[in-house]
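Read the single chain below, which is given as structure tokens and is the form predicted alone.
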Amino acid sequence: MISATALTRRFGGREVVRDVSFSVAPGEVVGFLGPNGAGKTTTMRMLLGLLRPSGGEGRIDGRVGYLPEAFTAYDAVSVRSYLRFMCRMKGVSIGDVDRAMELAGVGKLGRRPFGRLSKGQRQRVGLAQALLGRPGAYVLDEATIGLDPRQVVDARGLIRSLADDDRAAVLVSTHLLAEASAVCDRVVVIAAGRVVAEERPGAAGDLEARFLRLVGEAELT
């Protein structure tokens, strides 16, 4: 379970997230939608304990797999060495590296240094490290950014399988409305630091119209 209860964050005198509440149940993919600067990443960091809330509470039950938007690693370290290191950091079996690499589509890149990877390959290595240990919850910040169309389709299928097959709770931040419609059971729309809607996504075109209306209304208030 992933839950946010009245999460609030202030930087100086500016309130960037205000009273944000939602939950993600096991076996569910929830999309976290909003324009740039809406408060998505700040909210995710509070949920993960990386940023102290000014108010409210964030909670994630059990182990969590986290993919940050700007994922990186040391350029000289090979993919396999990095993932083995992350296993030790997370306290999970090193034997899980091969499974995670195959699922993330980097099974043939084990010996390649991180510095020689393309942007899309780096993103898939980031996804592989999130998969290590089969966590019961995932927080994925722009999981498909930098991927080519075929990789996007594969990544969306993988995200869906984490909920359907592993019964994990999955929170996915995205600005791609088609992605939300393709993989999410529900979407939470945030604008100007506030949740302005929580609903089932429906068709991508319908979602786009509702999203633009909700964001526009929020930014005017």
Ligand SMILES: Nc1ncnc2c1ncn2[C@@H]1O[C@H](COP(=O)(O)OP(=O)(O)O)[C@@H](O)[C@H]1O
Contents of the next structure:
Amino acid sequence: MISATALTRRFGGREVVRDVSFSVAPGEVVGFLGPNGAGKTTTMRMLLGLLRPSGGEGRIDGRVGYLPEAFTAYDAVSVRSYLRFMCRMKGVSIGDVDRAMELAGVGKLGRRPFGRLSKGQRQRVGLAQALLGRPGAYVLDEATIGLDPRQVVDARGLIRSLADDDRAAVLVSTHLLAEASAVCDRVVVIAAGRVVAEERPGAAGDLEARFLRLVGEAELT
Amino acid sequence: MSFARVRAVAGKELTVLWSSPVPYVVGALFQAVLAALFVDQLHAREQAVVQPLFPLAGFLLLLTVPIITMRSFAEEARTGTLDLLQAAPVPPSPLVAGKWLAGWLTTLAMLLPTGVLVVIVRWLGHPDRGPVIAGYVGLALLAATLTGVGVLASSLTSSQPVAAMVAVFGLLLLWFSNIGSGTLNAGDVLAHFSLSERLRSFAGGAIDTSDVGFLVAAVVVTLAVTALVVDSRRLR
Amino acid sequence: MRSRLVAVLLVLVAGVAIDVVGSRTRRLYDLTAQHSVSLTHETKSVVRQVHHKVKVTVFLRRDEPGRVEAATLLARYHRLNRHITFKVLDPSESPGELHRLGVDPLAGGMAAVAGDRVERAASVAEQDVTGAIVRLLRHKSPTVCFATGHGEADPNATLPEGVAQLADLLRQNGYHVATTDLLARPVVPAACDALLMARPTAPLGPAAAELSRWLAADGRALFLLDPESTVDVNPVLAPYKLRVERGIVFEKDPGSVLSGDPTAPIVHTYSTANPLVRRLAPTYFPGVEEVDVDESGHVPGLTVSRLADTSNASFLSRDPQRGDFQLGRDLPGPVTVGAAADLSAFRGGTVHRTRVVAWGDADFATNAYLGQAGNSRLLVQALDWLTIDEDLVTLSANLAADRPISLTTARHRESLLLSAALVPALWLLAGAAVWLARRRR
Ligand SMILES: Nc1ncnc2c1ncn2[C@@H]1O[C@H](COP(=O)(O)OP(=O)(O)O)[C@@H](O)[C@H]1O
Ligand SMILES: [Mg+2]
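Show the other one: the form predicted in complex with the ligand, since we just had the form predicted alone.
Everything in the complex follows now, all chains and molecules, and the chain you saw is the first one.
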């Protein structure tokens, strides 16, 4: 269960996130959709306890798998050692490393130092790291960024299965409509720090028109 | 605070650190400068004394330890890997303790080859064993304190060079605070914090519980403050 | 979150507590070979009494043994009391300071300055440093009374046979100098901390009894006797197991006489730990008789030490006209020419201490010979020993051992090559190896 209640955040007087409320139930994938700079990352960081809200409250029950927007690990550390290290940090069994590597598609990269991976490979290590210990909630910030089309499809399948098979609550931020409509049960649309709509994605074309209109409206007011 | 986590953090830090050129270059420079200065001392004194080794080594550590510790928190804060650890969630204490431990072990590794200088003195004459033992105990404790200060400085900023400079500056103030106590008439208060005076006591061949207590306490205090800083910087 | 803050604050408090407990308990584990770093309780109690600046300057060459140990020792004084500061100088590089502080450039040693008062010591052991500080703390300088009235050498006479230079030397070393005429009034004044009787030539008469009485009552005296004098001081010295053996020493070792005169022996080394002759340069005695130590029997609390012996080739001639050894008449060498006695007892809650130094010659102290070799140091150290503060006598006089090395050019180069080039190269090599191994992955 992930829930945001009237989350607000100001940076030096500028209100970047304002009165954002929504929740993600177990078994549900919620898309957090909005243009660049809308406040998605800021909201997620407040949910994770990495940023103090100026107002409101964010909560995540149980362990959470987090994939940050610009994921990076330690260049000198091999993929497997990094994942083992993260297991120890999360306090979960080291035995989970192989499963996470397989699921994220980095099964063959175990001995490779992180610094010598491609952009897409790095992002998948980030995903693997989030999967460790089968948490009950996921916060994935731009999860598919830097992946090639094949991998995007795989990643979306993976995200879906987290909710469907593991009954996890999954919050995925994206600025891509296609992504939202492909995997999400529900979409929370944010623009200029405010939630402007919350609905089930229907046909992609329909959503796109609505989205652009919503964003435009928000920017006008 | 689980020791398994501390060990994991320390192990990761050691891997990262020793995969970079930093410890090798710093170790080589440290050894070369220290050896040149010390052999010169032997030449001038014509006595089999090891005592001058320790103030020299201590002062050089003042400049090298911050280079070893500067990346510990600053780099993780800059790249964002610290967020992942804190979202894991890892409380600050095992992070601080692990990073300090890695820095301390690295510094001790830097000191290990200086033993060749003691071997040289023993080859040339018959030095007193007391100052060798007490001096290295003092250096190890000093290294622990310096590492604590270095890690603290690194937690204050996301910039490695700034962290190193803050640490060197702070350590120089501590090192010379006994001089300040004389001129400022601040008496024992400033001198109490003088790292050079503490080290000199060890180098002379005596282990004084007040010196051991001070250096250990300094480690504990700097690490506790670092934990506070890391935690408060998390929630900004 | 709140509990974490509390935990961190607890750790902070614990850290401060460790420091406070550490500096309160202050246990010292002295690992040095001579235990030269630990300070005794006596020193600590003395150092606590210092309430004004005391600047200690140590003069030791950079290559002199004990230099680092002296610095370490003084650093501990400084730690005990911040009023005590110190610096260690190389005498060859700071002749100005040496001159200003009146330290003998050859002997070196230390000077402690408080205000305009200077106290000096020839070496830098705990005994010396604490002794100098005690003398600074003691506002009144000790008084040396030159006995007169029985033809003694005159402390005001500047003729070669006078001892005016000795009086000046003692003043420079922090003593008050007075004279006391024991013929006019055979009572040693209470103000005298030590009595110096140099070459009496007239019988002592009632003064002998007064000297015996005064010595028995914790008196301190230096007797400089001479073969030319016929005055018998043995009744005064007898309780302290010292005895003057009349005659004149003939030195047959050509290396131990000055300008070929066999009646002017040089003493090169002193085989005793007595601080009176510690680190003393060779001394030289023109015309000297024996001061024998009676080693029979045992007097509780009495310690007698022979201070200076002439060589094995010397002998004491009973007939000053005859320079050849005659068995049965003369005494074979080595001949003791100076000795010291310390009679200490603990009575009625206080330490009672009598000290006597007797020397078989007085000429070495006269204006003619005082400046020669170690003669002046011998006299200053003798009076220091006589007047030293009661409490300080148990202080360690542990001097650091000489640990010479011979750093030949080849060894110097090898040392540098090994430690400053080879080891750093190994560091860099290890770095390169790691870099290569990582590239291959
Ligand atoms: N630490 C910060 N200080 C000041 N402004 C910030 C900070 N972090 C984010 N912002 C601002 O907040 C807004 C929202 O940013 P973000 O949440 O990263 O957007 P999104 O993730 O939706 O692209 C942006 O305008 C950004 O410039
Ligand atoms: Mg973002």
